[in-house]
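Quick heads-up: it's one chain on its own, the form predicted on its own, in structure tokens.
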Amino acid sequence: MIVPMTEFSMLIFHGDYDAFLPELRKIGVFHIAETNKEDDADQTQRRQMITEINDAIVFLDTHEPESNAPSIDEGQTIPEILEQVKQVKEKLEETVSEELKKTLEQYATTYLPSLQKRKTELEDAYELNRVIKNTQDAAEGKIKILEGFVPRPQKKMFSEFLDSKGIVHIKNRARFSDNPPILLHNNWFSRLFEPIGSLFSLPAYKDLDLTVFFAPFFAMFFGFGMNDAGYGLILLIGATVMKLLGKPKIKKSYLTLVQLLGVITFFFGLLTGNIFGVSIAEFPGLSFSKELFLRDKQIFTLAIAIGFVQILFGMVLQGLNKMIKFGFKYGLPQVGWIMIILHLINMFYFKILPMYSHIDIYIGLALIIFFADPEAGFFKGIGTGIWELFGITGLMGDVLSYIRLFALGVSSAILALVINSIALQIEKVSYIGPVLFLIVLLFGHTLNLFVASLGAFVHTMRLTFVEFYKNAGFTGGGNPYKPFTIVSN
């Protein structure tokens, strides 16, 4: 959920300001209100800096130091040490040799921490001097106005630190209008995808945070797309590993998802009876389950279902969202919306309700023609909804779009049996042919893998980013909550 944020505005003796803003930087929780976002020469040249540190430490920081590597002459100052790493950078691109490795080596042993604390140097430098161009000057400089936002569970605290130090200050809830951070606060399972969410952008503040009910479907989605058992068991176990490992650069809520994505691909490719390419059904003794697996037409009626549900349930949360931030009213049109696609869903396919009757379709018409702009006047909004009903072609293509989950999982199959094919052709090979078997079943399912995570994921995102969060009413746009605070290496 996105955290409610206080905005404060505080009042400061200009004969306190310089001592205030350290005691400010150290309670670490006021997020700046930039009125002035026009960096000045000094600001931009520091900007630029960090980006060419940051740059350099993370090429360095992809070659492991040694603690055996010789150091070499530690006397260069910082644009030095860039355009040396710069150069091996680029030498790197032409060619790979052992002495660049060894270079590279004792580069990341002895230039890493004088870079990463001079990155850290300009940051409070940076961060410093953006607070003191957004602070207003008031009473012929007597009094500096600094306005900003805390998240309100900390409202109290900071507000009681203003106290204690005699700031004068007033807060007020935030508004729509104010444009205030994002900071999302979500369960362990959400947390997990809010990477996933932050590749979009952030939740507008008058959006709903759509992390924790995409995430289900994500996962789901990836597991429909991949559709193979064992590909499923790789990616568990191989995250499992890398954890056991302790890898330091990769983020442990990084492997805890592909752990949990590849026990959703496990499950999905036991139901649908694959694994590394191979039918269970066709294992000794197993041919009776074949019944029990989900065959391509279900697969493809499953993929539609899943749609439908997905983009309801979007309509649902965007129809609530206005309801409770903006009025009753403002949710109306996607209540119609609902009727009727709930009606045409009952007339097609599940034919339980009597259809003698129609009244639910023209009370949806009626909620969508006549609700869809409230502000406007009223022909105005008779316009609007009437133009809001040719959304229905748009509806259908939103949930033909998941027809792309059953195509994934058929071509991710369909894949793995032309590999296990060519492999037991190969078999046959006089001699070298059980070495030319192994061979080609690993690098192609290894190939297979990748090409199917990477396209699962992809489509995933689609499907998440396009058809939920527009049925949704996903707006986006929002700024990360960054609390002026001591930068830490």
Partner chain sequence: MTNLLIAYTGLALMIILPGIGSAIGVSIGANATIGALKKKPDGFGNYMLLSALSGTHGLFGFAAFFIFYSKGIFIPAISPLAASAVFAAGAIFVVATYAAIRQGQICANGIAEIASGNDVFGKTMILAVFPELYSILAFAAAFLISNKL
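For clarity, a rigid core is taken as the largest C-alpha set superposing within 1.5 Å between two forms. Everything numeric in this text was worked out from a predicted model, so none of it was measured. Numbering follows the first chain given and starts at 1. First, how it differs from the form predicted in complex with its partner chain.
- Once both forms are fitted on their rigid core, the CA atom of Thr211 lies less than 2 Å apart between these two forms.
- In this overlay on the rigid core, Ser421 has a C-alpha that sits less than 2 Å away from its partner position between these two forms.
- Comparing the forms between these two forms, the C-alpha position of Ala56 differs by 2 angstroms or more, with the core used for superposition.
Now show me the form predicted in complex with its partner chain; what you just gave was the form predicted on its own.
Only a single chain is listed, so you will not see partners or other molecules.
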């Protein structure tokens, strides 16, 4: 869900301005509306310095020795330190010697704290100047005007804060045209998928935040593409072990996501009866279960059916979002599309409803043609509507694109099968056969697990961001909510 924003315009007497800014920073919820995005010379310099220091920090961080004996630097200035680090870095590219490593370790312990400190200072200064630069003057500089956004939940608190400081302000609901910043707020389940969504783009303020809606599909598609209960178990166990060991470098929420995907993959593998490339029905005593598992042809149909479901779902979302945010008639073309798609599915596949007439198709067509662009004039609107009808070809492409789920699942299952049969062949080698058997199994399945999960992940991403986002009317390109606050926090 996108957190709604409130727009604040404040009038500040110029004498109070300097004292007011630290207070504003302390409260830390105000996102300034940027009228002037270009950095001036000072700001550019600060930014360059921040990048340079950051590079040095990253470089030194890798060489920091385990025993963190703090030592004091001898009062070098930051440019001096940077120069020293740069020299060592250049030498290191030519030759690697123990001596250089020693120097680096010494540098790391000595300089890192002061570099960190300087970086925070610079970042603070950069932020402060950004706010000053975007403040407008009025009444010959006697009054300063600050405009920006505050999330609606914090509106009351911020308003009280301004009152207590005696600052005149106006608050409004943020409009789409003001380009408000985007802050996402999701429940624990869909929050796991936020990093995936941000790989593509943040939604625009007028869009719907689709994270919660693509999350269940994403998990399901991943399982579909892996198609092996054994691999699901390995993902689950691997992520759990990493979590228990408490690896600091990987975020906990990523591991939870892997655990979740592992569970889904496990259940999907059970649905098709694959475990480490062996069909469950081949186990002794379980041959009766063959009928329970999905056959290849059924998986093929299932993939396409899921495609229809997700695309229709996306259209429902788009229609509802437009109806709520703009007005009822703006969502009608989506209603038309949904009617046409349902009619076609019924006509070609289910054949349940009798074909008395095709009236629903006509209504659907009319909705698309007449309401494609409600703001345009009659003829221009109809022209746009007829153009929109060409979307039917794209729609067919979108649905067929879901075949990839079937092909990915089948190919990962077949490769697992291949690894097993190679291992069985190699077991016949005398004496060391069993050892080789284990090595082939271990190595082969690790490789296949890597390739299959990469493929399943990437293709699921594509289905989400191309097919689903397109049909859900996602425009994207929102800028993230960055409140004016103290950087070191």
